[in-house]
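Take a look at this one chain, the form predicted alone, written out in structure tokens.
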Amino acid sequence: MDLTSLVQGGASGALLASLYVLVALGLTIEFSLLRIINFAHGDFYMLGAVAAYYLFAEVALPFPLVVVVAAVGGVILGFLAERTLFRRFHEDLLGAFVLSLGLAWVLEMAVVGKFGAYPKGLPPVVAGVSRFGQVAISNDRIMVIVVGSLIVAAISLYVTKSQVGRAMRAVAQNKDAAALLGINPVFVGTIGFVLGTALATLAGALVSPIFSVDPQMGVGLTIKAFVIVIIGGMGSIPGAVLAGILLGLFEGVGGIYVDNAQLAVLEFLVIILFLILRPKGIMGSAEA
């Protein structure tokens, strides 16, 4: 094995973990706190996707502040959909599991529509190549990974010492429990589901230099996604953290050696291994 491919294949995988885990935050969030599968997850990274193609391509507004516009864009599309579509359906896994399927059909459609359905791209933001040794990283996809795993910390931190998050962390545990403390747990879950929004909206706009751009690209990531949840043990942000590295390093480093249908079927038999062993997922409870 040579370590050169190996080193390279680790820096393809840390890009695509940093995808993987702004992703499946948001959606182990509104797991967490709502008890709903929402199958158009990743078509809010669509979204973000598209909309970075717009405000960079068409406008010329600088990168930092189409990242910025995408993430707030999330915020008001994540509070709009939860307020008058997914509200009524927490906790109920089957509604808010169809009521997504033709939210996500709207959106692509409606994508379509306006973006075409032929895949565009967009220049690179930060130009040049970074080389470590023999090792070779696009300045892009440092970025990404850098911008990435600073956001993930933030969260983290906002989840585990602020008030919200604390209220968040009770909801997720005891809603019945939370609600006697003074918790308002749909308020909460609100809070929740625009966090998730954001986070997708913000990953397509950061990864738009990266990979192209087409109204169908949110829906493998919504797969994997709901993937790297369930091996992390559904409603845990650690374990779907870790989930998210560890797929993106085996994607890395194993499509180096395999082509990319090989590495899709040696993917889920692992998978469907790992479930089989440990149902719950990495950390997970036993009731989720």
Partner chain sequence: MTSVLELDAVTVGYGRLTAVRDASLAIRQGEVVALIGPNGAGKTTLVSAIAGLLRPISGTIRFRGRDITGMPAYRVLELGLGLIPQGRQLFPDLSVADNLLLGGYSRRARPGRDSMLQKMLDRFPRLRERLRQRAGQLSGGEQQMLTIARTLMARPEVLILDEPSLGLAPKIVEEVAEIIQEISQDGTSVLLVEQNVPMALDLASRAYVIEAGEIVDRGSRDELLQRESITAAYLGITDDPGGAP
The other form holds:
Amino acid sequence: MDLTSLVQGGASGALLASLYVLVALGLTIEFSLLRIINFAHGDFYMLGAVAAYYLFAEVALPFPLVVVVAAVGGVILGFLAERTLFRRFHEDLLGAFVLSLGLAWVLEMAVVGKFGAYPKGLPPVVAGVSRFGQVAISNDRIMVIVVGSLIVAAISLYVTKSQVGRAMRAVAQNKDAAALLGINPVFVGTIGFVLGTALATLAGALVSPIFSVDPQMGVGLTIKAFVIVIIGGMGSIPGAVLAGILLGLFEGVGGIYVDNAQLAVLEFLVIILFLILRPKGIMGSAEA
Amino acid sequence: MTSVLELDAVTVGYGRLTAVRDASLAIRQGEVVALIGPNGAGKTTLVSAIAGLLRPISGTIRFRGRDITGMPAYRVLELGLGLIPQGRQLFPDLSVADNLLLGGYSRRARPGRDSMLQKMLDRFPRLRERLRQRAGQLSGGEQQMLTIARTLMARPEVLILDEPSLGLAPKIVEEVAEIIQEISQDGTSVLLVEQNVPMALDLASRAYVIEAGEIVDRGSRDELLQRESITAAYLGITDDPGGAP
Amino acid sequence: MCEGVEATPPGKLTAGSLPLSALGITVAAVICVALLSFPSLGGNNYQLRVASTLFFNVALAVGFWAVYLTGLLNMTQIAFVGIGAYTTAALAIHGHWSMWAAVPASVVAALVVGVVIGYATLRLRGSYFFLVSFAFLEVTRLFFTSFFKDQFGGTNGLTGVPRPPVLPVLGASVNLASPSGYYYLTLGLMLLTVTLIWRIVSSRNGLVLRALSQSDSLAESVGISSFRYRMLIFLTSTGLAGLAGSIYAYMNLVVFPTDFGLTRAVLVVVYTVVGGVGHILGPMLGASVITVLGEWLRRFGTLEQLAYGLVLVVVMLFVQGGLVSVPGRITKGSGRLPRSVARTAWKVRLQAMSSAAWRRRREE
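Given the form predicted alone above, what does the protein look like in the form predicted together with the partner chain?
First the chain shown before, then all remaining chains and molecules of the complex.
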């Protein structure tokens, strides 16, 4: 086995892992608090990337500002989506799923109408390539891996140490008991949804210089995020982080040896096996 | 004397099914009142409605003269009414410290939260030893102490305890009884829901009896202890050996 | 916190099936006769083609609905349509199989894969099942895209499926490869689907499970295996999907991997939800309305798909029972489940709770 290509694969894996974890975190938080699966989650990621395309490639705002604007946009979108659409579907898995399927469809088609159906690329943010011996990694990729990991660390810290984060975990484990301590589960759920959406749009903007921007980029990622949430244990944050890293590395390294379609089929078989052997996920215990 | 908590003809149900019919009761300042009755009589349903976890179908619930019927639980707590739910509803995957800190989440608990936390840890030293452990790993008795301490963090004026003795060893039941006595001596009014009638009547000055969703009897402890229906059914003072601990 | 609801003693559960009145049967018979005679009464080719699409979509929606009733959002259905279509196309093109051999073989192929998938996934909880079924849909499409390219043609698909034969029916001859031939093929598919699904869903177990689709343990506590019932419904739906795929191959004479992707699967969800899940008429109505609407919307390009999404969101937010609930709402403001189902649900719930409470009391 060739060590250089293995390390190169590992680097691609690290990139995928930071993306996967950012997106899966939001999905798992939403599930743990509201017991819904938001199928439009990946489309929020897509919206973040599309916004970054306009703001960075066309308006030429500085990239850090682009990412911040995308995250703030995600906060607003998430708040509106939760208030107007998802509020009535808390704890209604099928209903929320069908609703979000419609929302995903609408978002995607609306973007196709404005942006066009074909992928577009962004110019690099940090031009150039860094070399580590034989291995070359573009600076943009390093930027995404570093910034992505920092954000994941910050979110984990927020959820474990802050009073609101503690309240989120409490609502996820026992909603009635949380309410009896003065915690408003609906409010905490809204915070979680908004946080999840903002993470998705932020991720979209962050990776837009690397992956081309495309109205259909959301669906595939939604599925990936589901896989991660399930393998990590529905609703578990450390589980999602771990599973996201595993899946990213698996794809990064596996991508050296087989093509994408074969990888997808392989992944499917792994998931089926996993679900049969360990249906609650790596760290799962909070499934409703 | 005015009542701090007053229920007037409260009916609660699930869907089309009525679980509690026309329940009326009142608790006065500083009192310990017991609500006793067999399993499935509707006790938990009734206190869930008082605390705001369920919305009554009809009737009114007043807390310090204020109508709280149908108010959500998190707002009821802010007003000063705390419920310790049946079955030690902890957050099992959170640490003991996190569980206690969540007790200090409400606005009402925030001023002086740290000193309250110290007070709780002094009162329940075993929790101090286990602060970093997951709450789910505690013993049943420790879990009950933690649920009580957690709710006390918000300094409720009325405390409802739903079957605090359920599933605990007799020695721990005694400890729980002692704590309830202390809480009451601090001026908190207590509604104690129990199947363990000897314990309930030991602590309470008055009691209500609920059967099949209706309050069928009420009275002071001494009155109720005179009644054969109570002694036979709940204290086991007949030929029937079951029931009495 | 469900104490206090143990009023009824454990009793016998009655069937309480959905009402199938004489009037209903008459109406159904009249509609069938009208549908059967439509081509000979001078429906033009365009109308016949739209009608065929409509029947096809109704069949898919009813098959999807049946699995939905057991609490599962089944995204595999379109994958099985694809498996049926590819089996037919490959056997007919490469193996020169006749229609009489290729159609049953396609159903069997769908069923064989269905048994494997069903055993692996039907015990899973709703959210897990949904994910796996979704992944299966994608993986099947990818499989036809990049595996066995000599047999399945990769992204170019399989072209040149032989036309279906001319059949002698009662002395006359029906050309199955004509618009009226396709009309009858899809009509047959729809009637078969509706009949089979209706029989299963309106059985006693079917009613109970519909009522309890959220709670397996409750269903099992009254002695009904939700796994076996789900398997039965899933396989019925899967076999019918394979049949539909086979007919699809004969109608279009070409099959592409993209024919069996997410778009079509989502459309089936739209049919069902827009029509309403409370009654079998819901998916039938939804598929009919949207198929006709889609013919009209087609001229607007991508706006067509945007419209589907919007319709789905609006229906979910404002007409939760779907179109089928609208007359009932206007007349009596009824709820979401038909009354017979709701009634069965309560009986079962009471029985389960009281027997649980009763067991508890005996143990004490």
